[in-house]
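Listed next as structure tokens is one chain, alone, in the form predicted on its own.
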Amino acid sequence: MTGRFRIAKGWRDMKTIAYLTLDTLFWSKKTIFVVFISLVVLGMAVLGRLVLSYNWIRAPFTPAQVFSTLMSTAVIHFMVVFVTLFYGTALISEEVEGKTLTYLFLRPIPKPAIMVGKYLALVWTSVLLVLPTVVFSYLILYLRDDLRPFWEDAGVLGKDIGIVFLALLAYGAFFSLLGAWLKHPILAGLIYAFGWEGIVSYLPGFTRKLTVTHYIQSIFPHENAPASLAMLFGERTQAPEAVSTLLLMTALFLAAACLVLREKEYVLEQ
């Protein structure tokens, strides 16, 4: 009974923190920027649909090719990264900057439960803002009189949704760790996402596997230039291993964030 009571109490604590953080995250100014990014992506889908409908470009494009380009560039390597970067690094750093971390620690809730609860709020907010953009982009590009391509590629859409979810989990956990650990986590996150990953992903050897994007590219169901170029320097990781690695990365990053939050002494500037 004691074990069950502790598990139930821990889950209640995490839900409490998640609900409090969810309200703060969703109604923050960051959400306005994320919604703007989402509208830009949808605008690109609308533009692609117009190109397809009115043959503005003579090259033979298909809805699948346009959707693939949107997913590989605008969604996976831009929107997902920025959403998790902005929200993940703010989970703890904004509490420190706002001098509210002390009040949070005064609650009779273990610090790891606080971290996990905040992370759950991050994931929920990110999913709520990113996945509808993917689905609406698909609908904009595929809905037409002939619905055969729509149904034929529905399975690919399901894979894309799963990949985006895994990417949100992994990047969200990593940026949450940076937010709990560093004083200027956004800068470090930008260097990692657009510096380290942007360079190492195209280098031969084992170093490619030290990036989140390598495992995402390994299970990406579309043919796209960045993934094809990266795979010229090495083989894809098999899908089961790639998915397992992304989940393991998520668990390790989140565990490290919990450890940092528990052990680090935060100095609140006057």
Second form
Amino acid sequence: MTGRFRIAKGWRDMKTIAYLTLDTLFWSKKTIFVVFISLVVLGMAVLGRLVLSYNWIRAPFTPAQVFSTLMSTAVIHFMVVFVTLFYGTALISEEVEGKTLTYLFLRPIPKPAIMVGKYLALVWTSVLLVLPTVVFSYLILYLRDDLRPFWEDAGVLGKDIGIVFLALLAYGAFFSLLGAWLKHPILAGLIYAFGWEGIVSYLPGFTRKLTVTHYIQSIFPHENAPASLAMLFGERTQAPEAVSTLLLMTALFLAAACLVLREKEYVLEQ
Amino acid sequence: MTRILEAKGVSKWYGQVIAVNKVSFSVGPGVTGLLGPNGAGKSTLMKLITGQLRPSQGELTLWGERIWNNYPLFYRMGFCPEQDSFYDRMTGAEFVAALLRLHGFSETEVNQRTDSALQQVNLVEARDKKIGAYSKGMRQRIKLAQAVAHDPELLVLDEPLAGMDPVARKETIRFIRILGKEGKCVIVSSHILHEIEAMTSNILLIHNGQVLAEGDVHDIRDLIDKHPHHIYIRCSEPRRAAELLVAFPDVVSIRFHPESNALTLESRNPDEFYSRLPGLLLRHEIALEEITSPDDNLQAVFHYLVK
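Given the form predicted on its own above, I would also like to look at the protein as it appears in the form predicted together with the partner chain.
Up next: the whole complex, starting with the chain shown before.
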């Protein structure tokens, strides 16, 4: 088998697995929950817009401030984490639980290609559910008679979309690893997301650099309370380094997930 | 004999539990029945053969190649798992086609092969029905369809007849025999002797994770026939029935179950016993309520072989 043919076959295998997974991921009960979270975020944007439009609060708020808070708290630290947690941990563990993994493992496809194909489906599903929420929130908050702020902050929206995408990649890869590795990955995922990530990223010293959150906060284009608090205890990582670290983390988590899938024996209960 | 599958001192244990214990055997073309009671280690052996598990010890090869993590072997192998699990949202045709795509076939070929596989297992009419709405027998057949759709040289079928109605069972047995005659290597597991007997005369007898016997099923049948069969009878007058039955030359023992109006006897010639029994009960007006064989006779042979 030539190298070129091998790459073409590998890509085709991953695509086929991704299509197969997309159907099962998208039409699962989790999607209802994710859509609900998305509606909550959009509801918060609508509320923000009403507050801005009718001056319900005396303190002057700008669309940028509301959007920044929404992005930091609701989207990145909540929606992205939950979406990738639910879908990522399900990629392998649900196939094990549903005993359908046999059908995939007994095909002429290397196990890492199965993992990567499933991960691609996870990224695609997450992007499809999370990014429109970001864009619609922006539209809700910024669309008004005076379109200047809309265009002025469009670059920030672009950066936010990029950051959300990077966060989906990194968290998605980590939770995929947990799903391939552990029998009950959701609990471990929750502990990681809200224990490790939630606490360690605010600690001074080097340990914060062992979290995904730190690198996201480093490139976050808004000034917001959690990021400012975190940055009180240490420097931001420079943007190029933060982006490449997030990509490297993604690659490492995914490689580890592939290795686990390749070497682990999945005993499907009869 | 061309050796397709070869096991040399293969063991598999889960923690402290040994599921397969130093088994050595080889399998060539044709149908081979893997026979053993529930919990004998058949499914573990099947999982080792299909590369779902890695042997803890020993060597297991297919066409001379190790199986674990050797994915190109799956171009040549098909597997029908025991577990009743599917992507329930898919239709039968979608399920078979989706798995065929993983073999790298073109879309035209996927469609042709899907049609052909569904035809082979008589599921053409139900092809567009969701698998979630299939009966147990249909689900068994769709599992079989996905196993044969890519035309593998080796087929591993784990309890393929479980849950099938008699007609489907007969059809499937015929299908498996044809595959064997075509020169394919078919390894089929069951805990029911007559099912295996209907498919092949070549068996591998497994008990407590060990291969007890290998070879012709008729030798096993002879062993079974030499061994007393347990027969459980529930009737209106068990004591009177016992008095009459004890006169049968083949009956070697009788045990009463007063709480359930029943008795269990041991017969050395069950065929003869079954042919005489109805006439005897009719003549003496004893109403028969239930008659079963508590062991499937294999158990007796296993005991015999182990001793």
